[in-house]
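Below you'll find only one chain, the form predicted on its own, shown as structure tokens.
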Amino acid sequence: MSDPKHPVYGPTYAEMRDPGLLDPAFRARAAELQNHLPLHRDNLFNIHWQDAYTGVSAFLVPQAVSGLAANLVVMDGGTFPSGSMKVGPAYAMLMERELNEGIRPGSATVIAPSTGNFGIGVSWVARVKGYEARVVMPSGMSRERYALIERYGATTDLTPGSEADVNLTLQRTQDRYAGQADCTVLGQFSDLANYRFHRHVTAEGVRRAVQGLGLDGVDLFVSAPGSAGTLAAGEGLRESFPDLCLAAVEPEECSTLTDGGRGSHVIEGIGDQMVTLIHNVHATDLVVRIPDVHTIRGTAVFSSSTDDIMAMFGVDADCAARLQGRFGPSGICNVVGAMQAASYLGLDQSRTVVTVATDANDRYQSILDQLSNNLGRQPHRRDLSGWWSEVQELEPARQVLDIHESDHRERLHGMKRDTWVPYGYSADFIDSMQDQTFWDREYDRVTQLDLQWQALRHPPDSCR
């Protein structure tokens, strides 16, 4: 390992939570770099939810689209560097490794088990910071994901299968890279820096987003695990909104959280046939199942022309333009899941639901091409217009499971233990996660980590 006292670079957790802590001139210059010089290292300071121009990286879904009485807010993860909010946890994990392990560029290759977006985020952060990176991922993901990883200079180590086969990437990582002196593994499913980022940074982004949209609070937060890191934002939001309901969404074809189902599905980025180590199952209230066909068709709907979107939903041109291209399949899954959960809870017009679009549709053209291949032609408006009515026909009482009931949380905790003990975590450590004080203690490390980082880093041009 290289000298751990050598300066490091990038934002603190506090600066990602509130980029207003940065000097305004520096922040404005960094924002300009994102479009013109996307690999400049000052882009690290663009890892946050705040929009430098509008103040909020979120949008309100029109009632004509959501069909809800409640307000539906979508956090726009596609505005982050690399095109996905997954870059935030990637940076946080590497930041903590630089602090705790003393790694520096040239001393270790960064290894990232992933099905795509996290691997893309790691590749971008590694390139900007000067590390070599390798992404361990399934071979059956969208071709755009591999292209972006390669664009940022990382290599791939491919395992068989697709999204539902992420366990093979974990096993490959364990067998080939864990414990190697010249490698550092960033494990999104098990690294609590992922949890810390979302509880500290994403939660504050949501608070500011709803305030910027003129709304009073948050009643329901909805996210589909993947790594389950984003769900930690719900825990952070409970500090301001203690009655908030937290819902996890999963593919109906891979109903792991609902009933232990482990089937295959086509929603990239979620539904990985496990309870992740960083999922605080005792903080989760609802589980929502969504058929994967709705997510692909929904992505196609919002990838179509603004004229088609206007015709299908009866919205105006400006609204159609705001919605066009904003959702990948997991984002559609989150939106449909939010609609189901809000309907299940009976939320009225005074209530607000928040969910996340992890990325945009630009990394899913090959998935949309497959839809065209299945139809034998490009989908027409009449092919897509039935999507909305099919979504409306879903029955919340069937799609939603309240895990307060029975012993569901204990069942999920047992699944977590069964998954992670073979990877070297003790049963006692995992069982300690049943107590909320475990999670609060891990979150409280943010303050000390920031102090350590500030003492070690090369400062940006000017900070307050």
Ligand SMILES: Cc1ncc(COP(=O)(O)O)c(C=O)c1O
Contents of the next structure:
Amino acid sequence: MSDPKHPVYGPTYAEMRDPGLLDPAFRARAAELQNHLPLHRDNLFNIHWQDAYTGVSAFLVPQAVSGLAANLVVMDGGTFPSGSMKVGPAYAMLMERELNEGIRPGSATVIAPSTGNFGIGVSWVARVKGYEARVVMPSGMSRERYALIERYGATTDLTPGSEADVNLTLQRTQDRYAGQADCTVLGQFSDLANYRFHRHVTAEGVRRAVQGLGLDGVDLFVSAPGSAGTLAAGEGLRESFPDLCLAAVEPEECSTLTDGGRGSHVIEGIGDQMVTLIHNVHATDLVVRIPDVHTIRGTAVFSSSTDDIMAMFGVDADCAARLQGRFGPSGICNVVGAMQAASYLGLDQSRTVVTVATDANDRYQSILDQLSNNLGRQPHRRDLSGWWSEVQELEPARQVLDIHESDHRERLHGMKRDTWVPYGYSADFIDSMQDQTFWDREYDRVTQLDLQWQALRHPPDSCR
Ligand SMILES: Cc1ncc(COP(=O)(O)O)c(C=O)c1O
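Could the form predicted in complex with this ligand be given as well, to go with the form predicted on its own?
Expanding to the full complex; the earlier chain stays at the top.
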């Protein structure tokens, strides 16, 4: 039963997967709150992929942009509370802590190592639930990230560097916060609640999106790992589409999955120089490398006016409006990665590839300003119109590595062991991840967790 002095609140995994399980009047009221009262606690029930009005938070990228015969669908993660779907794993991890460890507001500060979006998501969830939060993040990320974290009332603990220096945030977290009685560390790279959220919730979001767009199935799911949580949606989709191919994308400058490369790059949110603990490398088929310059220019292209987008791609005004502002650099990286992987596989017009825009362009103005500074002026249409042909010049045979049925997966597993044993995970535990039953067992915990959560939580307000 809910403890009236310390009520816990929010949706089950099943309600995030299918918000249709909620009372319709309550759901409509919660959807209204997202614009008017974004910190009202009922917004926790807006953590899902079903747009309240159209039913589907996804859009088709027209052939004029993708250059593909196959359909290219992008899941629109910018529609979530806090402006990024990373709020979903943040909520799931905190929910499981409340459930399993009994933490409550006032009893623990929530600590989130992150390069931004996850930290923003944690800050939002913590604020809505009444926790203090601290984000351990590199000092060199885009300034919008720090502003959002501050707006939600969280503090930061900054480490040197940028996206490629995420290891330093893990080390700082381990040194300062792990094991402290008044802290709970939400580790997105190692916490299987992140895996559960995407395999259960995002996979169903994709299934419904594809159906809502009138398409038959999913043949290829593409995501650039930061934590690799989103990649788990591909495993969920395999339950419906067993032949689905799963592709991970990374910056060419930081080709960790392809060949252990560990260079620095500018795509915020991905390419963290490691194999994360929750990455099921044995379920991944392809690794795609994308030069980071294309992702920044692509963000600028789709931040242009609708007139410019219409002129650059020959699309109509509706289509230009649908694409405008919907991508940050990692979303463009995913789209270009999806184009490369679909070409590599030779997918025809009967096939569908799905990828994700984790957030939108609203948190990248400083990156776009930097592009203008480099040019000495605002980019014109003619500066950007070459983007499409440069992207088309990439050769899939060069950019894509097939790790299916090869010893690459063993190599990646070894890298995972090297990274995570020093953080206290036993080699035996990590080795048990080589067997799919490990992942299926972890996923199956969703049902029991939901039952426990329903028994513990304060019921959704309209159902009291
Ligand atoms: C902008 C952005 N794109 C992509 C990702 C990667 O998603 P995941 O961590 O689920 O692999 C993140 C993760 O934080 C992100 O912030």
